[in-house]
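Next comes just one chain, in C-alpha coordinates: the form predicted on its own.
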Amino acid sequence: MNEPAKLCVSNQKGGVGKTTVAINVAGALNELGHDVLFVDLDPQGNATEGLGLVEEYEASPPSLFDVLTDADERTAISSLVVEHAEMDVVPSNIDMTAVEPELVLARRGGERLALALEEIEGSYDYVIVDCPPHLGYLADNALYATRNVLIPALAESTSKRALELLFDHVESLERDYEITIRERGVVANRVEETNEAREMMGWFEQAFPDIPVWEIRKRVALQRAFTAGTSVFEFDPDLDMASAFLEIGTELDEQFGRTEVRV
(Lines of atoms letter the chains of each structure in order from A and count residues from 1; the text may use other names and numbers.)
(Lines give C-alpha, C1' and ligand atoms only; values in the text may rest on other atoms or scores of the structure.)
(Ligands and ions follow the chains in the order given, each with its own letter.)
Protein backbone atom coordinates (compact mmCIF):
# COMPACT_ATOMS: atom_id res chain seq x y z
CA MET A 1 0.00 0.00 0.00
CA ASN A 2 1.23 3.52 -0.76
CA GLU A 3 2.04 5.98 1.99
CA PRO A 4 -1.15 7.73 3.07
CA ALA A 5 -1.95 11.27 2.07
CA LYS A 6 -1.64 13.40 5.21
CA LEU A 7 -3.43 16.66 5.80
CA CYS A 8 -3.87 18.94 8.78
CA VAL A 9 -6.77 21.35 9.25
CA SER A 10 -5.50 24.56 10.79
CA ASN A 11 -6.33 28.18 11.46
CA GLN A 12 -4.93 30.00 14.48
CA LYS A 13 -8.19 31.94 14.82
CA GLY A 14 -10.75 30.19 17.01
CA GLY A 15 -14.44 29.98 16.23
CA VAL A 16 -14.10 29.29 12.50
CA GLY A 17 -15.65 25.83 12.63
CA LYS A 18 -12.29 24.14 12.10
CA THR A 19 -13.31 20.88 13.75
CA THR A 20 -16.60 20.68 11.87
CA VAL A 21 -14.69 21.09 8.61
CA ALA A 22 -12.14 18.45 9.63
CA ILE A 23 -14.78 15.88 10.57
CA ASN A 24 -16.82 16.40 7.43
CA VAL A 25 -13.82 16.33 5.11
CA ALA A 26 -12.83 13.03 6.73
CA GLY A 27 -16.42 11.85 6.29
CA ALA A 28 -16.33 12.82 2.62
CA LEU A 29 -13.12 10.86 2.07
CA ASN A 30 -14.71 7.85 3.74
CA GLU A 31 -17.75 8.31 1.49
CA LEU A 32 -15.39 8.15 -1.49
CA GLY A 33 -14.21 4.75 -0.31
CA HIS A 34 -11.03 5.61 1.57
CA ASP A 35 -9.75 4.29 4.86
CA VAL A 36 -9.28 7.37 7.03
CA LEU A 37 -7.41 7.93 10.28
CA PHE A 38 -8.52 11.03 12.18
CA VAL A 39 -6.14 12.47 14.80
CA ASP A 40 -7.57 14.94 17.31
CA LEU A 41 -4.56 17.06 18.28
CA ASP A 42 -6.64 19.75 19.98
CA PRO A 43 -6.36 19.62 23.81
CA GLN A 44 -9.97 20.80 24.01
CA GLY A 45 -11.05 17.50 22.45
CA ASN A 46 -13.80 19.03 20.31
CA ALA A 47 -13.37 16.49 17.52
CA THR A 48 -13.29 13.66 20.04
CA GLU A 49 -16.64 14.90 21.32
CA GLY A 50 -17.96 15.55 17.81
CA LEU A 51 -17.25 11.93 16.89
CA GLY A 52 -19.16 10.62 19.89
CA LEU A 53 -16.08 9.59 21.89
CA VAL A 54 -16.44 11.78 24.98
CA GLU A 55 -15.44 8.96 27.34
CA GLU A 56 -12.07 8.64 25.58
CA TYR A 57 -11.24 12.23 26.50
CA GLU A 58 -10.99 11.25 30.17
CA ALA A 59 -9.47 7.81 29.63
CA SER A 60 -6.58 6.68 31.82
CA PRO A 61 -3.00 6.75 30.50
CA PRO A 62 -1.43 6.01 28.18
CA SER A 63 -2.99 8.74 26.07
CA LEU A 64 -1.88 10.91 23.19
CA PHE A 65 -0.08 13.03 25.79
CA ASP A 66 2.19 10.10 26.67
CA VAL A 67 2.77 9.18 23.02
CA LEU A 68 3.94 12.72 22.24
CA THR A 69 6.03 13.35 25.35
CA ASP A 70 7.64 9.98 26.12
CA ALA A 71 9.62 8.23 23.38
CA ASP A 72 9.20 4.92 25.20
CA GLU A 73 5.40 5.25 24.85
CA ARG A 74 5.42 6.05 21.14
CA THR A 75 4.26 2.59 20.08
CA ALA A 76 1.27 2.92 22.42
CA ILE A 77 -0.45 4.98 19.74
CA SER A 78 -1.75 1.79 18.17
CA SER A 79 -3.70 1.04 21.37
CA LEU A 80 -5.31 4.48 21.27
CA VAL A 81 -7.03 4.00 17.91
CA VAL A 82 -10.81 3.85 18.34
CA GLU A 83 -13.19 2.60 15.66
CA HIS A 84 -15.91 4.93 14.43
CA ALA A 85 -18.56 4.16 11.84
CA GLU A 86 -16.79 6.38 9.31
CA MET A 87 -13.13 6.44 10.29
CA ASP A 88 -10.58 5.34 12.86
CA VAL A 89 -9.82 7.95 15.50
CA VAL A 90 -6.88 8.80 17.74
CA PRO A 91 -8.75 10.80 20.37
CA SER A 92 -7.52 13.74 22.36
CA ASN A 93 -7.29 13.51 26.14
CA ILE A 94 -7.64 15.89 29.04
CA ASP A 95 -3.92 15.44 29.76
CA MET A 96 -3.18 17.15 26.44
CA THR A 97 -3.88 20.49 28.12
CA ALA A 98 -0.38 20.19 29.65
CA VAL A 99 1.46 19.00 26.55
CA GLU A 100 2.85 22.25 25.10
CA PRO A 101 5.50 22.87 27.82
CA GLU A 102 6.61 19.24 27.54
CA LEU A 103 7.09 19.57 23.79
CA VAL A 104 9.07 22.78 24.21
CA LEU A 105 11.56 20.92 26.41
CA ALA A 106 11.58 17.69 24.41
CA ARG A 107 14.29 16.75 21.95
CA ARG A 108 12.80 16.87 18.43
CA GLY A 109 9.67 18.33 20.03
CA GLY A 110 8.20 19.40 16.71
CA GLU A 111 8.60 15.95 15.17
CA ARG A 112 6.92 13.78 17.78
CA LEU A 113 3.63 13.29 15.96
CA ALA A 114 5.39 12.30 12.73
CA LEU A 115 7.39 9.67 14.58
CA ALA A 116 4.28 8.30 16.29
CA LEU A 117 2.25 8.14 13.08
CA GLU A 118 4.92 5.94 11.52
CA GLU A 119 3.69 3.22 13.88
CA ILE A 120 0.15 3.09 12.44
CA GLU A 121 -0.27 5.09 9.24
CA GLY A 122 0.39 2.19 6.84
CA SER A 123 -3.21 0.96 7.08
CA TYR A 124 -4.81 4.15 5.79
CA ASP A 125 -5.35 6.10 2.58
CA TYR A 126 -5.65 9.42 4.42
CA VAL A 127 -4.55 10.80 7.78
CA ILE A 128 -6.48 13.92 8.83
CA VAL A 129 -5.14 15.92 11.79
CA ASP A 130 -7.34 18.45 13.58
CA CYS A 131 -5.11 21.20 14.99
CA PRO A 132 -5.66 23.35 18.07
CA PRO A 133 -6.99 26.88 17.37
CA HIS A 134 -3.65 28.55 18.03
CA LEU A 135 -0.08 28.37 16.78
CA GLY A 136 2.39 26.47 18.96
CA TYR A 137 4.24 23.21 19.23
CA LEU A 138 1.13 21.09 18.63
CA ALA A 139 0.39 22.97 15.41
CA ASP A 140 4.05 22.60 14.47
CA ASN A 141 3.77 18.85 15.01
CA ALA A 142 0.73 18.66 12.76
CA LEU A 143 2.28 20.76 10.00
CA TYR A 144 5.59 18.89 10.15
CA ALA A 145 3.92 15.47 10.16
CA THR A 146 1.52 16.15 7.30
CA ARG A 147 3.32 18.80 5.16
CA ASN A 148 -0.14 19.73 3.84
CA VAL A 149 -2.69 22.13 5.28
CA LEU A 150 -6.38 22.76 4.66
CA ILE A 151 -7.45 26.18 5.92
CA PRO A 152 -10.96 26.88 7.22
CA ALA A 153 -11.84 30.56 7.47
CA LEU A 154 -14.88 32.70 8.03
CA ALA A 155 -16.07 35.01 5.26
CA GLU A 156 -15.38 38.09 7.35
CA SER A 157 -12.62 40.69 7.36
CA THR A 158 -10.98 39.40 10.56
CA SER A 159 -9.88 36.33 8.59
CA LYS A 160 -7.31 38.36 6.65
CA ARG A 161 -5.05 38.96 9.64
CA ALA A 162 -5.49 35.40 10.90
CA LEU A 163 -4.40 33.98 7.54
CA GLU A 164 -1.38 36.30 7.44
CA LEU A 165 -0.27 34.98 10.83
CA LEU A 166 -0.77 31.39 9.74
CA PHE A 167 1.24 31.81 6.55
CA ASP A 168 4.03 33.62 8.40
CA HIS A 169 4.18 30.73 10.84
CA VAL A 170 4.23 28.14 8.06
CA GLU A 171 7.07 29.96 6.31
CA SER A 172 9.06 30.08 9.54
CA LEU A 173 8.52 26.36 10.11
CA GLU A 174 9.59 25.58 6.56
CA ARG A 175 12.85 27.48 7.13
CA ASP A 176 13.55 25.94 10.52
CA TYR A 177 12.97 22.34 9.39
CA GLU A 178 13.95 22.74 5.73
CA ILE A 179 10.64 21.30 4.55
CA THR A 180 7.85 22.34 2.20
CA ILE A 181 4.28 22.65 3.43
CA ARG A 182 1.58 22.92 0.78
CA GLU A 183 -1.70 24.77 1.12
CA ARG A 184 -4.33 22.45 -0.33
CA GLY A 185 -7.30 24.76 -0.20
CA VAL A 186 -9.33 27.30 1.75
CA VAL A 187 -12.74 26.37 3.12
CA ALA A 188 -14.88 29.46 3.55
CA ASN A 189 -17.10 28.25 6.37
CA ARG A 190 -20.50 29.34 7.72
CA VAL A 191 -21.06 31.63 4.76
CA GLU A 192 -24.22 33.75 4.92
CA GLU A 193 -25.94 36.08 2.45
CA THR A 194 -24.32 39.34 3.53
CA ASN A 195 -22.36 42.03 1.71
CA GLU A 196 -19.30 41.30 3.85
CA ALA A 197 -19.45 37.60 3.00
CA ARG A 198 -19.75 38.33 -0.73
CA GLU A 199 -16.80 40.73 -0.56
CA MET A 200 -14.70 38.20 1.36
CA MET A 201 -15.46 35.41 -1.09
CA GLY A 202 -14.11 37.69 -3.80
CA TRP A 203 -11.06 38.43 -1.67
CA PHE A 204 -10.41 34.71 -1.10
CA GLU A 205 -10.50 34.07 -4.84
CA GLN A 206 -8.06 36.92 -5.51
CA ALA A 207 -5.74 36.08 -2.62
CA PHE A 208 -5.55 32.36 -3.45
CA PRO A 209 -5.59 32.05 -7.24
CA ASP A 210 -3.60 28.81 -7.27
CA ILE A 211 -5.60 26.72 -4.78
CA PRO A 212 -9.29 25.87 -4.50
CA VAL A 213 -11.61 28.02 -2.42
CA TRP A 214 -14.68 26.09 -1.30
CA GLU A 215 -17.86 27.58 0.15
CA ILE A 216 -19.72 25.95 3.03
CA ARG A 217 -23.02 27.62 3.80
CA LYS A 218 -24.16 28.13 7.37
CA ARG A 219 -26.44 25.19 8.22
CA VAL A 220 -27.93 24.09 11.55
CA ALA A 221 -27.73 20.49 10.30
CA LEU A 222 -23.92 20.59 10.53
CA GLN A 223 -24.18 21.23 14.27
CA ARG A 224 -26.82 18.52 14.59
CA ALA A 225 -24.51 16.04 12.92
CA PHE A 226 -21.73 17.07 15.31
CA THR A 227 -24.04 16.56 18.28
CA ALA A 228 -24.96 13.12 16.90
CA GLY A 229 -21.26 12.19 16.76
CA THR A 230 -20.99 11.85 12.97
CA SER A 231 -20.27 13.71 9.78
CA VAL A 232 -23.16 14.87 7.60
CA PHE A 233 -22.74 11.73 5.48
CA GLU A 234 -23.73 9.44 8.34
CA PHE A 235 -26.29 11.90 9.73
CA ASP A 236 -28.14 12.81 6.51
CA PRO A 237 -26.33 12.33 3.18
CA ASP A 238 -29.07 14.26 1.36
CA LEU A 239 -28.15 17.57 3.01
CA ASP A 240 -26.94 20.16 0.51
CA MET A 241 -23.65 20.65 2.37
CA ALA A 242 -22.88 16.95 1.99
CA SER A 243 -22.33 17.54 -1.72
CA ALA A 244 -20.12 20.54 -0.91
CA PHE A 245 -17.87 18.45 1.32
CA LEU A 246 -17.89 15.67 -1.26
CA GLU A 247 -16.53 18.21 -3.74
CA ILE A 248 -13.68 18.95 -1.33
CA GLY A 249 -12.92 15.25 -0.96
CA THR A 250 -12.96 14.72 -4.71
CA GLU A 251 -10.58 17.61 -5.29
CA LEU A 252 -8.22 16.33 -2.59
CA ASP A 253 -8.24 12.95 -4.35
CA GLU A 254 -7.16 14.69 -7.53
CA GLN A 255 -4.43 16.65 -5.77
CA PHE A 256 -3.03 13.61 -3.97
CA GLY A 257 -3.50 11.20 -6.87
CA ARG A 258 -5.83 9.02 -4.82
CA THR A 259 -8.65 8.38 -7.28
CA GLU A 260 -7.32 4.91 -8.09
CA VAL A 261 -7.85 3.64 -4.53
CA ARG A 262 -11.57 4.38 -4.34
CA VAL A 263 -13.85 1.41 -3.88
Ligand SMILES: Nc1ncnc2c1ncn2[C@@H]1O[C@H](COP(=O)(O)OP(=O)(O)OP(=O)(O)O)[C@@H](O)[C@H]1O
Contents of the next structure:
Amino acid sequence: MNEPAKLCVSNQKGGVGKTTVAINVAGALNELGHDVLFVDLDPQGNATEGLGLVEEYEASPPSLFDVLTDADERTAISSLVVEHAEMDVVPSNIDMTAVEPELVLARRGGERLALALEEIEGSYDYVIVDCPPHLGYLADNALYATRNVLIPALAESTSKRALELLFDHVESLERDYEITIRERGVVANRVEETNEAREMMGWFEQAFPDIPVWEIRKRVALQRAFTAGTSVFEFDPDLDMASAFLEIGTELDEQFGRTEVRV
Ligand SMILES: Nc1ncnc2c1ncn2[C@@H]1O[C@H](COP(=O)(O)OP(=O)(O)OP(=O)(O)O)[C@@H](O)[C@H]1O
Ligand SMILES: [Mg+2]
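Following the display of the form predicted on its own, present the structure of the form predicted together with this ligand.
Time for the whole complex; same chain goes first.
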Protein backbone atom coordinates (compact mmCIF):
# COMPACT_ATOMS: atom_id res chain seq x y z
CA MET A 1 0.00 0.00 0.00
CA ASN A 2 1.29 3.43 -0.91
CA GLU A 3 1.86 6.09 1.72
CA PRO A 4 -1.13 8.44 1.78
CA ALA A 5 -0.71 11.95 0.45
CA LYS A 6 -0.93 14.24 3.47
CA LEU A 7 -1.96 17.87 3.41
CA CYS A 8 -2.73 20.41 6.10
CA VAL A 9 -4.91 23.46 5.58
CA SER A 10 -3.30 26.33 7.38
CA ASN A 11 -3.32 30.09 7.82
CA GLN A 12 -2.89 31.67 11.24
CA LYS A 13 -5.38 34.36 10.29
CA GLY A 14 -8.79 33.55 11.71
CA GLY A 15 -11.95 33.03 9.70
CA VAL A 16 -10.37 32.90 6.24
CA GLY A 17 -11.97 29.58 5.31
CA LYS A 18 -9.52 26.89 6.49
CA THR A 19 -12.30 24.64 7.75
CA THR A 20 -14.58 25.26 4.75
CA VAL A 21 -11.75 24.55 2.32
CA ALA A 22 -10.55 21.49 4.27
CA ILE A 23 -14.02 19.88 4.35
CA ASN A 24 -14.76 20.59 0.69
CA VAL A 25 -11.35 19.54 -0.61
CA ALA A 26 -11.78 16.32 1.38
CA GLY A 27 -15.25 15.96 -0.19
CA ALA A 28 -13.76 16.51 -3.65
CA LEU A 29 -11.07 13.88 -3.09
CA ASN A 30 -13.77 11.43 -1.98
CA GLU A 31 -15.74 12.31 -5.12
CA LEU A 32 -12.62 11.46 -7.14
CA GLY A 33 -12.67 7.96 -5.66
CA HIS A 34 -10.18 8.30 -2.82
CA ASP A 35 -10.34 7.09 0.76
CA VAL A 36 -9.91 10.21 2.87
CA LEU A 37 -9.03 10.62 6.53
CA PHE A 38 -9.90 14.04 7.95
CA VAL A 39 -8.17 15.19 11.14
CA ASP A 40 -9.65 18.14 13.03
CA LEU A 41 -6.67 19.54 14.90
CA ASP A 42 -8.41 22.76 15.90
CA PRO A 43 -9.53 22.96 19.56
CA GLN A 44 -12.51 25.03 18.34
CA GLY A 45 -13.83 21.84 16.74
CA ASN A 46 -15.52 23.68 13.86
CA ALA A 47 -14.80 20.91 11.35
CA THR A 48 -16.00 18.28 13.82
CA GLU A 49 -19.25 20.22 14.09
CA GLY A 50 -19.37 20.91 10.33
CA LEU A 51 -19.17 17.17 9.69
CA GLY A 52 -22.10 16.60 12.03
CA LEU A 53 -20.04 15.08 14.85
CA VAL A 54 -20.66 17.49 17.68
CA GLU A 55 -21.23 14.70 20.23
CA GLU A 56 -17.66 13.50 19.56
CA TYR A 57 -16.41 16.96 20.49
CA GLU A 58 -17.95 16.51 23.90
CA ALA A 59 -17.01 12.82 24.31
CA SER A 60 -15.12 11.79 27.45
CA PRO A 61 -11.44 10.71 27.34
CA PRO A 62 -9.46 9.33 25.69
CA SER A 63 -9.65 11.96 22.97
CA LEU A 64 -7.17 13.47 20.54
CA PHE A 65 -5.80 15.36 23.56
CA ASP A 66 -4.67 12.10 25.21
CA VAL A 67 -3.37 10.67 21.92
CA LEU A 68 -1.13 13.72 21.44
CA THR A 69 0.03 14.27 25.01
CA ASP A 70 0.39 10.74 26.42
CA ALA A 71 2.71 8.35 24.55
CA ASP A 72 0.89 5.39 26.14
CA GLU A 73 -2.39 6.57 24.60
CA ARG A 74 -1.03 7.07 21.10
CA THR A 75 -2.61 3.88 19.72
CA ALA A 76 -6.01 5.01 21.03
CA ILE A 77 -6.19 7.14 17.86
CA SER A 78 -7.69 4.15 16.02
CA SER A 79 -10.63 4.13 18.45
CA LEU A 80 -11.29 7.83 17.74
CA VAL A 81 -11.91 7.39 14.01
CA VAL A 82 -15.56 8.06 13.14
CA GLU A 83 -17.20 7.27 9.82
CA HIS A 84 -18.79 10.11 7.89
CA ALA A 85 -20.64 9.59 4.59
CA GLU A 86 -17.71 11.04 2.66
CA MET A 87 -14.63 10.40 4.79
CA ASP A 88 -13.29 9.00 8.04
CA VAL A 89 -12.77 11.63 10.73
CA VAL A 90 -10.52 12.01 13.75
CA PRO A 91 -12.63 14.56 15.63
CA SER A 92 -11.41 17.38 17.81
CA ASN A 93 -12.50 17.51 21.44
CA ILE A 94 -13.18 20.12 24.10
CA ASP A 95 -10.05 18.85 25.91
CA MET A 96 -7.93 20.02 22.96
CA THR A 97 -8.22 23.58 24.31
CA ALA A 98 -5.58 22.57 26.89
CA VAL A 99 -3.22 20.73 24.53
CA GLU A 100 -0.72 23.42 23.47
CA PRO A 101 1.05 23.97 26.81
CA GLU A 102 1.30 20.18 27.25
CA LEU A 103 2.91 19.85 23.81
CA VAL A 104 5.40 22.60 24.60
CA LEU A 105 6.60 20.58 27.59
CA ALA A 106 6.44 17.17 25.91
CA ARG A 107 9.43 15.36 24.46
CA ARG A 108 9.20 15.52 20.64
CA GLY A 109 6.12 17.70 21.16
CA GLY A 110 6.10 18.83 17.53
CA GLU A 111 6.07 15.26 16.21
CA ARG A 112 3.16 13.82 18.18
CA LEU A 113 0.58 13.94 15.38
CA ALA A 114 3.01 12.33 12.94
CA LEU A 115 3.66 9.49 15.38
CA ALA A 116 -0.05 8.96 16.05
CA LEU A 117 -0.99 9.01 12.35
CA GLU A 118 1.50 6.21 11.69
CA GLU A 119 -0.97 3.98 13.56
CA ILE A 120 -3.87 4.52 11.15
CA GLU A 121 -2.85 6.32 7.96
CA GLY A 122 -1.92 3.19 6.00
CA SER A 123 -5.42 2.52 4.72
CA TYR A 124 -6.05 5.98 3.25
CA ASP A 125 -5.19 7.70 -0.03
CA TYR A 126 -5.29 11.17 1.52
CA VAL A 127 -5.00 12.62 5.02
CA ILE A 128 -6.36 16.17 5.36
CA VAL A 129 -5.63 18.14 8.55
CA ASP A 130 -7.57 21.27 9.53
CA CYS A 131 -5.39 23.69 11.55
CA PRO A 132 -6.27 26.22 14.26
CA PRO A 133 -5.86 29.94 13.58
CA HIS A 134 -2.44 30.50 15.09
CA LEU A 135 1.10 29.33 14.51
CA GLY A 136 1.52 27.32 17.71
CA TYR A 137 2.46 23.75 18.44
CA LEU A 138 -0.70 22.33 16.85
CA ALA A 139 0.01 24.00 13.51
CA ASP A 140 3.63 22.81 13.81
CA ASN A 141 2.39 19.26 14.41
CA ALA A 142 0.19 19.50 11.30
CA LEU A 143 2.98 20.90 9.12
CA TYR A 144 5.50 18.37 10.43
CA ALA A 145 3.13 15.40 9.99
CA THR A 146 1.89 16.30 6.50
CA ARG A 147 4.87 18.20 4.96
CA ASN A 148 2.36 19.78 2.59
CA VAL A 149 0.23 22.85 3.08
CA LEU A 150 -2.80 24.26 1.32
CA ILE A 151 -3.32 27.94 2.15
CA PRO A 152 -6.75 29.57 2.12
CA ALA A 153 -6.67 33.36 2.16
CA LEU A 154 -9.23 36.10 1.70
CA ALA A 155 -8.79 38.33 -1.33
CA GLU A 156 -8.05 41.29 0.94
CA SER A 157 -4.85 43.25 1.42
CA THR A 158 -4.45 42.00 5.01
CA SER A 159 -3.70 38.58 3.52
CA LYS A 160 -0.30 39.79 2.32
CA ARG A 161 1.18 40.04 5.80
CA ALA A 162 -0.55 36.84 6.92
CA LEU A 163 1.00 34.86 4.07
CA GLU A 164 4.43 36.40 4.64
CA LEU A 165 4.33 35.31 8.29
CA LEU A 166 3.12 31.83 7.36
CA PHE A 167 5.84 31.30 4.74
CA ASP A 168 8.50 32.55 7.19
CA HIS A 169 7.20 30.14 9.80
CA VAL A 170 7.25 27.23 7.36
CA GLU A 171 10.85 28.09 6.49
CA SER A 172 11.91 28.15 10.13
CA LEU A 173 10.26 24.76 10.72
CA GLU A 174 12.07 23.35 7.71
CA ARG A 175 15.37 24.54 9.21
CA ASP A 176 14.63 23.37 12.76
CA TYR A 177 13.47 19.88 11.76
CA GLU A 178 15.58 19.56 8.60
CA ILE A 179 12.52 18.71 6.54
CA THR A 180 10.89 19.99 3.37
CA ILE A 181 7.36 21.39 3.50
CA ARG A 182 5.68 22.15 0.18
CA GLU A 183 3.11 24.84 -0.46
CA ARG A 184 0.60 23.05 -2.70
CA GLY A 185 -1.58 26.03 -3.55
CA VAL A 186 -3.35 29.15 -2.37
CA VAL A 187 -7.15 29.14 -2.23
CA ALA A 188 -8.43 32.69 -2.53
CA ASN A 189 -11.67 32.34 -0.62
CA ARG A 190 -14.96 34.17 -0.29
CA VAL A 191 -14.09 36.15 -3.43
CA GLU A 192 -16.57 38.81 -4.52
CA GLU A 193 -16.82 41.11 -7.53
CA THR A 194 -14.93 44.05 -6.01
CA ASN A 195 -11.90 46.03 -7.13
CA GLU A 196 -9.97 44.97 -4.04
CA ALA A 197 -10.64 41.29 -4.74
CA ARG A 198 -9.60 41.67 -8.39
CA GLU A 199 -6.41 43.45 -7.38
CA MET A 200 -5.62 40.82 -4.78
CA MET A 201 -6.15 37.99 -7.28
CA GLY A 202 -3.49 39.69 -9.40
CA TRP A 203 -1.23 39.98 -6.36
CA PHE A 204 -1.63 36.28 -5.49
CA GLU A 205 -0.73 35.25 -9.05
CA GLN A 206 2.32 37.48 -9.00
CA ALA A 207 3.48 36.55 -5.50
CA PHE A 208 3.10 32.78 -6.07
CA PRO A 209 4.11 32.12 -9.67
CA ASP A 210 5.11 28.52 -8.93
CA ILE A 211 1.98 27.25 -7.20
CA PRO A 212 -1.68 27.23 -8.22
CA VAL A 213 -3.92 30.04 -7.05
CA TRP A 214 -7.53 28.84 -6.97
CA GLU A 215 -10.62 30.97 -6.52
CA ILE A 216 -13.61 30.09 -4.37
CA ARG A 217 -16.50 32.54 -4.56
CA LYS A 218 -18.55 33.79 -1.67
CA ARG A 219 -21.52 31.39 -1.59
CA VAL A 220 -24.20 30.96 1.07
CA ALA A 221 -24.49 27.33 -0.09
CA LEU A 222 -21.08 26.62 1.46
CA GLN A 223 -22.44 27.73 4.83
CA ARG A 224 -25.59 25.67 4.28
CA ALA A 225 -23.55 22.56 3.49
CA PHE A 226 -21.55 23.15 6.69
CA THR A 227 -24.77 23.37 8.69
CA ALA A 228 -26.00 20.18 7.01
CA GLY A 229 -22.83 18.38 8.18
CA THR A 230 -21.35 17.64 4.75
CA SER A 231 -19.26 19.00 1.92
CA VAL A 232 -20.99 20.60 -1.06
CA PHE A 233 -20.73 17.29 -2.91
CA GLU A 234 -23.13 15.54 -0.56
CA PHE A 235 -25.24 18.69 -0.14
CA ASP A 236 -25.74 19.65 -3.80
CA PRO A 237 -23.17 18.46 -6.36
CA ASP A 238 -24.60 20.80 -9.01
CA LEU A 239 -23.40 23.93 -7.20
CA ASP A 240 -20.78 25.90 -9.10
CA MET A 241 -18.39 25.74 -6.15
CA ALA A 242 -18.51 21.94 -6.31
CA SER A 243 -16.76 22.07 -9.67
CA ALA A 244 -14.28 24.61 -8.28
CA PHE A 245 -13.36 22.23 -5.43
CA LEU A 246 -13.25 19.32 -7.86
CA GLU A 247 -10.65 21.23 -9.84
CA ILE A 248 -8.54 21.61 -6.68
CA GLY A 249 -8.87 17.88 -6.00
CA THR A 250 -7.92 16.99 -9.55
CA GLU A 251 -4.85 19.19 -9.45
CA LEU A 252 -3.79 17.77 -6.08
CA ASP A 253 -4.10 14.30 -7.65
CA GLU A 254 -1.72 15.45 -10.35
CA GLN A 255 0.71 16.99 -7.86
CA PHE A 256 0.71 13.86 -5.71
CA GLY A 257 0.68 11.47 -8.67
CA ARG A 258 -2.64 9.94 -7.60
CA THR A 259 -4.59 10.11 -10.85
CA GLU A 260 -4.31 6.37 -11.50
CA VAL A 261 -6.35 5.34 -8.44
CA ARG A 262 -9.40 7.28 -9.57
CA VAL A 263 -12.54 5.16 -10.09
N1 LIG B 1 -16.58 30.84 0.16
C2 LIG B 1 -17.38 31.16 1.19
N3 LIG B 1 -18.58 31.73 0.98
C4 LIG B 1 -19.39 32.05 2.00
N5 LIG B 1 -19.09 31.85 3.29
C6 LIG B 1 -17.89 31.29 3.58
C7 LIG B 1 -16.99 30.91 2.55
N8 LIG B 1 -15.89 30.38 3.14
C9 LIG B 1 -16.10 30.43 4.46
N10 LIG B 1 -17.30 30.97 4.73
C11 LIG B 1 -17.87 31.22 6.05
O12 LIG B 1 -16.97 32.07 6.76
C13 LIG B 1 -16.86 31.66 8.12
C14 LIG B 1 -15.41 31.30 8.43
O15 LIG B 1 -15.04 30.19 7.64
P16 LIG B 1 -14.19 29.00 8.25
O17 LIG B 1 -14.73 28.57 9.55
O18 LIG B 1 -14.05 27.99 7.18
O19 LIG B 1 -12.81 29.76 8.46
P20 LIG B 1 -11.55 29.27 9.33
O21 LIG B 1 -10.34 29.88 8.71
O22 LIG B 1 -11.58 27.81 9.45
O23 LIG B 1 -11.85 29.94 10.73
P24 LIG B 1 -10.96 29.71 12.07
O25 LIG B 1 -9.75 30.55 11.87
O26 LIG B 1 -11.84 30.18 13.18
O27 LIG B 1 -10.65 28.25 12.14
C28 LIG B 1 -17.82 30.49 8.28
O29 LIG B 1 -19.04 30.99 8.75
C30 LIG B 1 -17.97 29.96 6.88
O31 LIG B 1 -19.21 29.32 6.67
MG1 LIG C 1 -11.40 26.63 11.17
